[in-house]
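First, one chain by itself in structure tokens, the form predicted on its own.
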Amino acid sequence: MYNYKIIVSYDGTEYRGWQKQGNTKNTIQGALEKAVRAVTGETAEVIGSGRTDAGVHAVAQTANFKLSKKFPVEKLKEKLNRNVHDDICIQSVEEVDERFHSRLNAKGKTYLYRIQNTVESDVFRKNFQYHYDAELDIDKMRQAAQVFVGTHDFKSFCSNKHMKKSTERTVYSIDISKSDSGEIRMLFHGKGFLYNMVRIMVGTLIEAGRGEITPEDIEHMIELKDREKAGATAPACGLTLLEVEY
């Protein structure tokens, strides 16, 4: 078998997330598998580094699939791009070791969350930003964010109530900045993230930015291991997967 690694970017607005689902064909994985089948004549599972939610975007999602035949990678990339919608783009294709697995071999991920913190929304970026018009204190958000850094049990920040595996994760860093145009950019770098984890952390940090909770409150949320005690899940539109490290 020949193992192909691809880097994919996509606008997730019109999709039901990455993972192929029985009740809809409108997923990123489903679209890629359909393209692979059309181009190669083979049915292959396209394995992503992670399952981005409905409405979440990616600049550089990593995936891999295996084929029984060898294909020139540049021609494969060209033909795959011709068989996907224009809101998906295969940036690169390379043949890799048969043991490479895009999810199991990942060592780190970086996500960006964007908030348009102005009275008026930007109609041209509404699919990629969360418009939040109430004032947010960036310094308070930065202070609160440092509580998340390190290795913790993030059960309070996971939407999967039936999670059977460990909910312990390591967050390497969270950087928050605000541009002159009012856009708040939040970079989350970690070894891996739970279902909705980044979006729940964002919702919680928004509460901190409003002055409603303190870093000590977030410490308590982590200790309680109860999803109902943490903040709201921020909208998917503001979230983008930037990079996967191997």
Given for the second form:
Protein chains: 2
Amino acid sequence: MYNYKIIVSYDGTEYRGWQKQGNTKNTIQGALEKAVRAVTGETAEVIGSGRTDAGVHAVAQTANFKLSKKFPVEKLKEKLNRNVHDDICIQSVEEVDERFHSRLNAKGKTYLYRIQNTVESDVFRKNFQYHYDAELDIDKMRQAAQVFVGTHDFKSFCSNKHMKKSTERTVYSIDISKSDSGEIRMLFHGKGFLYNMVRIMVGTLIEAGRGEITPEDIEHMIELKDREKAGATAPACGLTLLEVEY
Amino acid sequence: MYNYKIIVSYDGTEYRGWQKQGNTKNTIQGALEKAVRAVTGETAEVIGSGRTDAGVHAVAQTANFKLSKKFPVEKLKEKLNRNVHDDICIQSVEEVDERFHSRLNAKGKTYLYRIQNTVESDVFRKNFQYHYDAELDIDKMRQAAQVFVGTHDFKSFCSNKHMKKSTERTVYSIDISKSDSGEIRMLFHGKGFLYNMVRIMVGTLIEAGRGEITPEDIEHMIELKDREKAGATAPACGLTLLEVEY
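Compare with the form predicted on its own: the form predicted in complex with a further copy of the same chain:
Let us now look at the entire complex, which starts with that chain.
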């Protein structure tokens, strides 16, 4: 078998997330598998580095799939792109070692969360930002974010209540900046993240930015290991998977 | 009657253009009139500076409407914004002289047309740019564009075949630039434009950029006064109304 690694961008607005779910149509994975079938005649599972939720975007999601035949990678890329809608773009196709697995071999991920912190919304960015018009104190958000950095049990920050595997994760860094135009950019770099973990951290950091909770409150939220104690899940549209490291 | 002037931004992707058409739902004008009715209880015609087609965007479309009652403008703006979807945003509301008419008083308009001239498409900009992957010579486009500047009969550049009024228009300037990321930005400034005129000029300038036609060919196109002789109508998504002058 030949193993192909692809890097894919997508605007997730119109999709029900990455992962195929039974008969659910309109998933990124489903669209890519359909394209692979159309181009190569082979039925292959397109394995992503991880799921992204409905409405979440990716600049560089990584995936791989195996085919019985060898294809020239540039041609394969061109043909795949002709078989997906224009909200998906395969940036590169590479033949890799047969043992490469985009999920199991991922060493780190970077997510960007964008908040548009202005009174008026920007109609052109509505699918890519969370419009939040109340005042947020960036310094308080930065201080609060440092509590998440390191290795913790993030059970309180996971939407999957029936998660049986470990909910321990390592966050390398969280960087928060604000542009002159009022866009707050929050970069999350970690070894891996639980289901909805970034969005719940964002919802919690917004409470910190409002002055409603302190870094100590967040320490307590982590200790309680109870999803109910953490902040709300911030909207999907603000979230973009920027990079997967191997 | 009190006359209110509004400046409106919209992402035109989901709309069938500015203008109400019989029972056609989902127009910008229709959405604004519905909001005015919901907020003020009055039925008013929202008069735009001009129509924009389905899929065309606006940073600052100008419109006006008349009400029998006086409303505080800031409150009115806030309430109107709460009554439109997040792809429309009323930037300002101002009470103006009763004689002000957003279409008849318009002295000039600026449109921006964006072409993404790269091999791969940018999935995040697909609704706001025309992705064109073949090579375009910007200098040739600039030279060709100069033919349009000035006062001409633009009948060849108008999609309305049954146009009974004058098809003479004045173009003040056309500026074309290209960013490092491969985005070609074409700014059209004129006293007014015919139906589809900017998009047909863009389609024609693309032919010039491909080296298929010369400035002399464009002069000839104008002389012939025949829509069939000019270039194709470039896609709506690339077009944005930037400003209306009074």
